[in-house]
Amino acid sequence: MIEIKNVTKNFDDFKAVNNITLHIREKETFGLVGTNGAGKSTLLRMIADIYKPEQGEIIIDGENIYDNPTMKSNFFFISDEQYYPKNANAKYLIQFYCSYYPGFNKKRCLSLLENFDLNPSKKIDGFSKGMKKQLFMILGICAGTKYLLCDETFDGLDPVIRQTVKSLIANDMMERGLTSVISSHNLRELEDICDCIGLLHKGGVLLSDELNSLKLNLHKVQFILKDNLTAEESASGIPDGVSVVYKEHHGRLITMTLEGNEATIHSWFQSMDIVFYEMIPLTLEEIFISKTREVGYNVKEIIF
């Protein structure tokens, strides 16, 4: 388990991470999403012990991660811009990681490189951005570590490769109990693979929950008004335990994002004097927009 307790990280007068507390369970995929500059990459670098927090602590399997070489061999960190020695190729990196990670599977790594059509003898500088992402994902998965930390995992990968990478992660979760923490702006890709989501904004945590629970508690409803009624007249008397996160008008068609119990919301709309209503499943992207809108992060306000 990864326990992040009241962690803060500053860069001069900028507070990149502000008193964050998160708990990441074993054998699951945890998705880190957030607004630009929310602190996702900084948090991953603190988990990887690249940055030291000003306050708080990060505990992995009961041990503090800071300045703990033994614990570092339990995770593999893939940054958005991965470092490698100049003129290095995949063969060199395989040998390097074999010396550091006792469980590195060299045979599997070479096989995957062949399957991904990546030449292990070619200089990495000659790879495209997507090819570099593929290479380090393969190295990370083959390292045999308990934890895999990924920053912008799917950036630069085509749809076929993205699906293959997700399958590799899912396979290692099932086969050896891999725990992965994935930061990405590609919410559609995270939705397919993540068990839990942590949403960051301005260095803090807006929410952290199982993805299925988030979808069960947030609902999008579209309904059509009768000609002689306003939205306020039709949708009056909001039940206890239900709150309106967002509402949008398009003539007689009203779209609302609501937080609360699904059965209570159904009963409320069934009692309304309206033509028709339907509940539409929310995507992770819509959950992201709804939650960040609550704290004033709205594209209309940014532009206008």
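Since this is a predicted model, take the numbers as computed values, not measurements. Rigid core here is just the name for the largest C-alpha set that superposes within 1.5 Å across the two forms. Positions refer to the first chain, counted from 1. First, how it differs from the form predicted in complex with its partner chain.
With the core held fixed between these two forms, Pro69 has its Cα displaced by under 2 Å.
After superposing the rigid core, the C-alpha of Lys52 moves by less than 2 Å between these two forms.
With the core held fixed, Asp273 shows a CA shift of 2 Å or greater between these two forms.
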Contents of the next structure:
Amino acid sequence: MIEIKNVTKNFDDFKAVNNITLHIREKETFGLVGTNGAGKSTLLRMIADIYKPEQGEIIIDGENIYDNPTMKSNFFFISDEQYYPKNANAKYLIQFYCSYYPGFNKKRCLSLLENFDLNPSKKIDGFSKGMKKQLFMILGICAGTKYLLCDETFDGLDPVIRQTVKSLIANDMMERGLTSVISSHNLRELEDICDCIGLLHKGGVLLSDELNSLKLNLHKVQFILKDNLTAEESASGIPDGVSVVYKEHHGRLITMTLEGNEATIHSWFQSMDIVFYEMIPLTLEEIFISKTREVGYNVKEIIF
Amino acid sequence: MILLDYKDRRPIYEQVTEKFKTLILSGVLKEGDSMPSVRSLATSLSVNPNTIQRAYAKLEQDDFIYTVSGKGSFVSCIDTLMTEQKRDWFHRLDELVKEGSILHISPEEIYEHIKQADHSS
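Okay, that is the form predicted alone; can I get the form predicted in complex with its partner chain now?
What follows is the whole complex; the chain from before opens it.
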């Protein structure tokens, strides 16, 4: 379990991560999403002990991660930009990581490289951007660590490779209880593989919840008002536990984003005096948009 | 074995549950047939194994499948389920007929339509 407690990190006067508290459970995949500059990469780098938090602490399996080399062999960090010695090839990197990660599976790694059609003797400098990402993803999976941290790993991979990588993660979750934290802008892909989602914005957490309950709790409803009634007359008395996240008028057609229990919302609309209503669950992308829009009007609250 | 619709807005586990229910009720999967293992299904669909686990738990809760520890999941006897599903279906039909009466659709019109649909299928 990764516990991030009140962590803050500044770069000069820019608050990259501002008092974030998050819990990442074991044997689950945690998706880190957020607006550009929200602090996703900074947070991942702090979990990987590349940056030191200015305030707060990060506890992995009960131990503080900062300056703790034995803990470091428990996770593998795949950074957005790959670092490797000049002139190195994949074989060299395997050797290199073997010395750090006792559980590194060399045999599996070489066979995966072959399946992905990556030549282990060729210089990595000669690889394309996507091939480098593939290589480090394979190295990360084969490192045999309990935790895998991926910074925008899906972004930049082709659809076939993305499916394969997701299958690899699924397999290792089953086989050895792999826990992974994946930051990405590809929300569609995250929906397939994540148990939980954390949404960051301007260094803070907007929400962190199980994907299923998120999807089951937010709904888009479209309804048409009867001729002689206004929205206020028809849509009075919002039931307990339901809140309006967003509302849009187009004459008699009203679109609302609602948060709350599906059955409650249904019975509310059935009781209303309206011509027609339709309710659809939100996609992760729509959740992202509606949640960031919600705070867009009071950005100050997040910063200060 | 099942296909996921990536444009479907429902959570994936709901889709998986529903697809298997259809396969079982339609008799494609018969009583005693073994279900694919969680791992093989998760890797073939490229989805989170916890999602599949959750779908299987739901199927088990709804009596569509049962689990033998160490051996996997198997399709249950669905006779009682079939009766329940039929009852549900007729309930939905009642609602439709009621809606139809608002649109002045007579029972005769409905029979006629069903007969034609039956012929063409």
